[in-house]
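This document opens with one chain alone, in structure tokens, the form predicted alone.
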Amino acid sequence: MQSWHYDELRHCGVDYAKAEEAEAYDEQHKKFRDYEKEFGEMMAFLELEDAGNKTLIDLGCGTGATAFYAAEVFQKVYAVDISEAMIAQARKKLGAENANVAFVQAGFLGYEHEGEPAALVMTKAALHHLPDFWKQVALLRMNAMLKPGGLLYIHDVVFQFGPREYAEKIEAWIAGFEKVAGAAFRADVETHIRDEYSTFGWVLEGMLEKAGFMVEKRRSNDGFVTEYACRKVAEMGTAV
């Protein structure tokens, strides 16, 4: 790796390389998330048919919340995360019986896909760990992992409001999390906004176009958490 290359092992925000943070992750998120419902809603949103003969690459798989359900639907699942602690939690969750799941400790910029091109590459609550320049590089690499016409699914904090509205919108959003998940989680969300790299929708959508994707669908209920269904429409070559 070149000396100027971004180091994904250098955490930003909450340090999920720590075992205690990885162990606490699901308990915190269960206060306001239903993982099974989220998976069903994702599949409906993507309108992905015949997943039983398809490959999924889950980049930033975390504790395996998606991989757990995807293992029952997809022919092959690659569960990828930069954090050894998060991968360990995912292994515990899925157990040894899910032979169609391959766990890989790697990041967006280091993962080398050795299987057949995927029908679906997804990243959920993880892309914001990269600054925008490196998001663009990561998107180019995702393009190379997909078969022609394949899908990219992004679920992340992506700002859909006007830049001048940021202070009021962000404070209200953080306060909402405090109501359902408590003061400790409010601190985590504040850390996300202050130290991590969520970006505006118009910025991300420009990067997607430059990476050879067409946004087919976008939805956001709160102007923050946003889902994108993107179709690979151009081959962009190999990105390092």
Ligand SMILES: C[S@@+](CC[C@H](N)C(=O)[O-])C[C@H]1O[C@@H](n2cnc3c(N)ncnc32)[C@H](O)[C@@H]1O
Contents of the next structure:
Amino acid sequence: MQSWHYDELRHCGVDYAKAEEAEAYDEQHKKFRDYEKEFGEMMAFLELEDAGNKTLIDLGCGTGATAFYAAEVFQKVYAVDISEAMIAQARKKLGAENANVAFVQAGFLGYEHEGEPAALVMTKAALHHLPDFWKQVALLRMNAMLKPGGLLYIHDVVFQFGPREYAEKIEAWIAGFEKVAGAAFRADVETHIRDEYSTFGWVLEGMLEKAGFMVEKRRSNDGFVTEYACRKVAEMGTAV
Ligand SMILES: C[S@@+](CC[C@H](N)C(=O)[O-])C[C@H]1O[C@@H](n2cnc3c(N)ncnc32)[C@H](O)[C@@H]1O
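Mind giving me the form predicted together with the named molecule, seeing as the form predicted alone was just shown?
Let us now look at the entire complex, which starts with that chain.
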């Protein structure tokens, strides 16, 4: 690897490589998330037909919030994460019987997909760990993992408000999390804003276009958490 290349193991923000962070993850997130409902909503949003014959790559899969349900529906699931501790939690939940799930410890910038090109690449609450320049590289790499016409699903904190409104919007958003998930989680959300790399919708949408995608759908209920369904419309070749 070139000496100027981003080091994905040198995490930013919340340290998901720590075993205690990984062990506490589901309990903390279940205070404000319902993984099964999220999976159903994602599938409805994507309107993907015939998933039983399709391959899914989940980048930044974490403790398997999606993989657990996707294993029942997709022919093959590649569950990829940079943190061995998070993958260990996912493995525990999925058990040995889910032979159609392959766990891979790798990052957005290092994962080499060896199976057939996927119909769906997804990333949930993970892409914001990369600074924008490296998000662009990651999106090019996702393009290369997909079949022509394949779909990219992004679910992440992407700012949809006007730049000048940032202070009041962020204060209100953080206060909302504190109400439902407590003071400790407030600290994690503050870390997200301060130390991680969520960006504006118009920035991400420009990057998606440059990576050979067309945004088909965008959904955000709060101006923060945003879902994108993006179609691969151009072959961009292999990125580093
Ligand atoms: C907030 S968790 C989201 C996990 C899961 N997708 C979910 O929906 O619950 C962020 C995940 O991104 C992973 N991650 C951080 N940087 C990464 C990178 N460069 N490549 C792949 N995964 C990364 C972390 O290890 C962590 O498991």
